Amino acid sequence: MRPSGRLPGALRTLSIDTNFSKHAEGSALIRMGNTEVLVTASIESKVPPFLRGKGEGWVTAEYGMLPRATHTRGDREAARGKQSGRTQEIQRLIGRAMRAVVDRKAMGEMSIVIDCDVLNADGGTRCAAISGAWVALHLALRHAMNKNILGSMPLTDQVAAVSCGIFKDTAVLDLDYDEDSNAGADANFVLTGSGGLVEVQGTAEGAPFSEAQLLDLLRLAREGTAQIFAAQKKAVGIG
């Protein structure tokens, strides 16, 4: 059994609110059982130096958790004066997987900035962060269309991302906190709405796992982004 008492293959209680910033572009608050993570896009009318005068745009994100998100108050990084590797990392993977699905010729020369802040972390952030930020990004950009910035929708695809692993022997999906922490193995799966794989980060917490039990991973991982795709449909009135 579960901690939670879900059964294997099901995922955490999911909603997505648009429109939860007041004066972004584009905004989604995400909620994946205990996990909260507030996304918002802002459109910039500019690109970094290697893009200029290329007719390119580019999207760009960045990630961070409140203090007291977690168990105990972690320190504000900008207090630190640098960012951890882990921020560097997920921020760097979040943009990967916006730009996976953008057409950045039909965006013209602007930027999106994806900012995604964790307000409540019990697992899976990243994915969740990912999941709602194709949600804001989407809204970003359906307003610069109706703004006559954009003349059509550069997106190609949706994108989502969501976590698995293997608890007590069993393929898991959508671990929470309780589960990652004691997972024999967890992954991170980042797919496209039309069955294409963007990233798979996996790891052993010991013993080796197989290639069947990675299949049986990834086939999870199909099915609850199957669920999330739905949901950012919902969330942004199409489908």
Second form
Protein chains: 6
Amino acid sequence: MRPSGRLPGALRTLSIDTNFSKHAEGSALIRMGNTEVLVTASIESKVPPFLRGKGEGWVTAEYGMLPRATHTRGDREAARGKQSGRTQEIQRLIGRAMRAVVDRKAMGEMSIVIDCDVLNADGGTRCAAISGAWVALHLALRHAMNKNILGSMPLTDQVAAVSCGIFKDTAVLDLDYDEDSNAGADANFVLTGSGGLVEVQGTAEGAPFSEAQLLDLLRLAREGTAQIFAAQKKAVGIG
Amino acid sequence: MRPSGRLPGALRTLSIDTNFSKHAEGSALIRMGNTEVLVTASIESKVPPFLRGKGEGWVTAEYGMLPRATHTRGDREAARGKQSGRTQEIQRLIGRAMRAVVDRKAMGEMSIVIDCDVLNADGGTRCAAISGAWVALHLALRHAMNKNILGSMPLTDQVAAVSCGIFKDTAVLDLDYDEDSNAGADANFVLTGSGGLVEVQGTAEGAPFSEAQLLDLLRLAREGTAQIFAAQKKAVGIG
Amino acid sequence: MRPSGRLPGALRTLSIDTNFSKHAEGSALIRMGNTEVLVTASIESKVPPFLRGKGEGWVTAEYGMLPRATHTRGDREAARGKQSGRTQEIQRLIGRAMRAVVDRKAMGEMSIVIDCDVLNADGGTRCAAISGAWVALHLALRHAMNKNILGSMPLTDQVAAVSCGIFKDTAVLDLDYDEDSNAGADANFVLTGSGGLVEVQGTAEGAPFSEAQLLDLLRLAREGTAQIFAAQKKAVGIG
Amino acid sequence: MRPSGRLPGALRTLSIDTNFSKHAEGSALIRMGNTEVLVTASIESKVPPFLRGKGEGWVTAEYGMLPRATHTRGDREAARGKQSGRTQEIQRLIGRAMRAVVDRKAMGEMSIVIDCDVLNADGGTRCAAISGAWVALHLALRHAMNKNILGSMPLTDQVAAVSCGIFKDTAVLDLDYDEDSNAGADANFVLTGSGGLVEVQGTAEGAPFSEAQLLDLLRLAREGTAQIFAAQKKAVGIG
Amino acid sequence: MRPSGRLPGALRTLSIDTNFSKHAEGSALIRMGNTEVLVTASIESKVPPFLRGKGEGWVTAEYGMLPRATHTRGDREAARGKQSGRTQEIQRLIGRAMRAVVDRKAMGEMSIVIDCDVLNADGGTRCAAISGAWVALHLALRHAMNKNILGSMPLTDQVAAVSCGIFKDTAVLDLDYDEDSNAGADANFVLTGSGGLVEVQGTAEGAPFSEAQLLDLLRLAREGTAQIFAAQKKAVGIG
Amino acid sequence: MRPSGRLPGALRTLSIDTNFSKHAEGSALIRMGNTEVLVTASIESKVPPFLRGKGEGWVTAEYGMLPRATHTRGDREAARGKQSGRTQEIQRLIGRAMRAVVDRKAMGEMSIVIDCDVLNADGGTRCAAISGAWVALHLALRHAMNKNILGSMPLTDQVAAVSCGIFKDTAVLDLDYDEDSNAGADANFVLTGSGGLVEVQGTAEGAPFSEAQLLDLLRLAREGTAQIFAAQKKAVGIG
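Structure of the form predicted together with another copy of the chain (previous: the form predicted on its own):
Every chain and every other molecule in the complex is listed next, the one we just looked at coming first.
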């Protein structure tokens, strides 16, 4: 039924490598099928103005897509001179997702900037970015602990994301581009390792969807993120 | 329990006036408590480039906030030279919400631009904008019918939005600014008159929320939008 | 002779309400016929860099027009990414007009930012903005006195503005849009309550105008602003 | 009484050279004392979108100041990424002044772009720009006649500008920078060769000014522009 | 003598992979030591305005660096809203280099956009970009031949680049970041497969350099590019 | 053979005037044939952030071209809102050239900003700018010595630039616009008074060039800059 031949509840092949970036304090190259996102986490010793002197840290994110990560070449945002609304929406989402599992007081006054750059896109880039960002963030924070910048790990939980959607009237997990372009509705779920909801973003692309459908999608998201949480643990070596 | 003294399921005082704008084909000044949004709907005879020659119409939205709509003055986006990520996210949401209840083929090649400008802000501005936008859109389309630009009404349903949240561990309807700033989680629901979900945007501000809480919020949203749908009908005179 | 049927020396219906803004320290919703401008005055505790440490205050203004304040929708300046030359010219004028009647030394190091947003436009928006701005400024300064931020009122006089023009070879007061688009010459006069000239901006739209015509326009402006000064006094309760 | 030792009604030394630019269809290097502005007039065969197909021409102007035309270096607007409000106000003024003496129907569908670049600034740059622009415009139009692009001269009159002000309670002509910085009021007058007023821009820098003072300044402006008109004629060889 | 232990004339380990990009018509992931650049070549069926109707093609390039490709995180150009002077200089260089070996008439009216994105930076990114761009360009043109968009290969030669410099008074090949930061002079050479010079960009960082030194650097560049030409041939399978 | 009738090794008529700017600490109006560049050097008492507290000075440059310095009018960069890649490339080159002959430690913490504005363009503007900039810089530094801001002259040598090219298969000196547009290759050489190379920028416009040709161009550049060095000395009165 699915263009890829996957079962409705099947995640794409997932891998997370942590050695791609030469310089970042933490990094992850996450692949979900043909979607590939390079995430780096950079430690900075300053916080944004609104936090100065409050003894708290900050985690923020930026997102970009290489011009030819997509089927047809998209404009380079740096050349156009501004980030699209879509880009800004995504990077705000990634930042919120990370902050949901960080004890910012435990960080002290330091920042971590997460950069998520899509090298190849085949649907689900924001979700892959979030799942990879947790790995990069974990590694950067551990780096800070190893350097005695931090005394303890400020991460309170895992966080991961997956998209689900109604495709040909069936709830399916982890939409690829073909499905995403034709889904009746899709939703991105950001979940914690302990099962809590951090973000739910459901959108009807065609007809409105029902509460029952929303719950079907959420159930699939729980199944999908369980596998992502396992891959994250393995990537950071705490499995 | 609520700062305003409202019951958990109580909407703020709601009014929709349709005579404020002198020039727009459709307009609505919507007030939800102290939140006040002026919405205009402008008919344009052209469509965006990607739709040219396809025989379909388009509905899009822009959103802005007067600098002193808020407790402390915010920068004027026109002076800063760019719209914030928040602004872009909101205007994309409003556009999607309107398009969900429009038969764009029935519009033919015309556009309607919805402008939502917040005159006074006290929480829930994007939801008020959506609820008001439907009224302005309805009036503009009726104007087009009266002018024989359109032969029939392309609106397929009503659409309205309301925010709900977990405030002091209780699910409450229609957050004002005080509640919004202190909510553990909040969610914006965009619903159709016939009960379908168009958008669900739930965000944990502090601790993650549960599926049960999400469903509590959705139930409140259904109750709240029922009242908004009635007010919309009254405003456009189809009650 | 005038499209509106007004006599040459007749001002449009004028009203100034001071309760529209929920948050601003001072505000005025001024209507001159179908022109409607919302003005807020916001107190800020800092001054621009060039005044730091000099013990003087500052008053500045920003101006905007809602996209559909006009007959046909105009681009949103925030979306275009810059303010037009016209906008900048107007907001500079409003700022100068206010500063002409403020004892900035008496303010101490504080700023007041005047925001003038045109909700409905039918000619004369910059003049209405100035006349309304004085009311908002007065109220904000009185607020500062009530809060013991200021010991005395730094306003030294009233200030108001009106446009006049040569329409069908006759000098007329308070041009509306129809007249403004067809005037041979128009001039904006900014006058103080005591009769002094703060700004004179006369422009020939078609044939050049004569000194005698300029003086005719000035005479009308004196008559028109007399009524505006009275309305300002009433609005701030010092009539 | 004046810092320069000039009499109240004395213009600065004025010269207009027409050979500085190697490429422009018309050009003028105008010097008023130490103020020096290079003006070029460029013929373009197209008109702005709003005039297409209407059989009329267009004249527009741009203005700039070299970063070190001033006492202390100013930011380069190209580097800052936007033109200041002052720049935009001035270039709009120059464009209006030129269009006031051009029969745009006689031009046919062509444009002339006037570029005014201040090489050295000592007050009165916008007025010098206007006075020089008329010369460059005249030469460019004559060039078009010589090339048989135009059958007749579309200029209907001369136009020139001068600033006057109240300095130490005396009305003085042609303010230099020292006077301009200390004037109680100043006014820019744009006059036609036949004595009509094209623009009057009077501004109180300190105390408001009176009608009598405005008329004093206008009288000085008439005397000053008489000399500029003579210099313009000589520059274009129609004296 | 060199921080890396390399001999003066030794190139870093070089590899060129051509399968990284999922969508581009041609692509190359080039690694020179720790410098890693992803290059894609995208075919577009239109040409820039200045070439329309001339029957010629165009090749242009854009360049970017991921924020954390470097030792410390750099600002994201898309977020800053403009490309740096360095970025623009580099992308202009890459475009010129490619056009030097393309018969643009043989392309017909099509464009190829080269995107060079630095994933990891350790000196020499512009040279690596050029060397990789030739591979991506070759593959995209061959793709166009396979699709019968082109009848013959428009590439007339190979082109590659390498940086050389005076490090501790010795001419060395293929500077890494440590050397580049401390070089007395460095030069980028863009050479064709047949030995011609396309670009020479030599810069004294400290003391000026001599003609003899320039020739030493050029000799090294010839040796280095010989190896790169071999790797390019292998990558595109024409070795 | 050359369009201008010049011999291959002949420089255009060269003049350097030092009195054009009224305000700058140092300035030069340099003419090479019909190319005319106004250069000013402005002393500023602060250094860029990356140099603060290091006891070193800074020299930087900005470059611009008047819109009608060229055969056809070019867009004003301030109006377009950004500097072109070409502009940025040139101003970076000028800055590097100046810094190559300045002992920045001897400057102490001060900056000199060089502004190069092309009044008339006929090829070779960047080279003329560099040659003129040295004169303006010298004068500004001498001004600083006269004002006891500096105790000694931080300039360590002269620096000048000239373009050469292969025109109709012959190496020629100091290309004008006609030659530059048709040259097979051109190169800009920045040389010091003592004969060292500061920058070499050679570009093949058509066919690649050979090492022998590069050396021919360099030889011409040495002859050309010898004349420029003499003119610079004369201009600053140290001949």
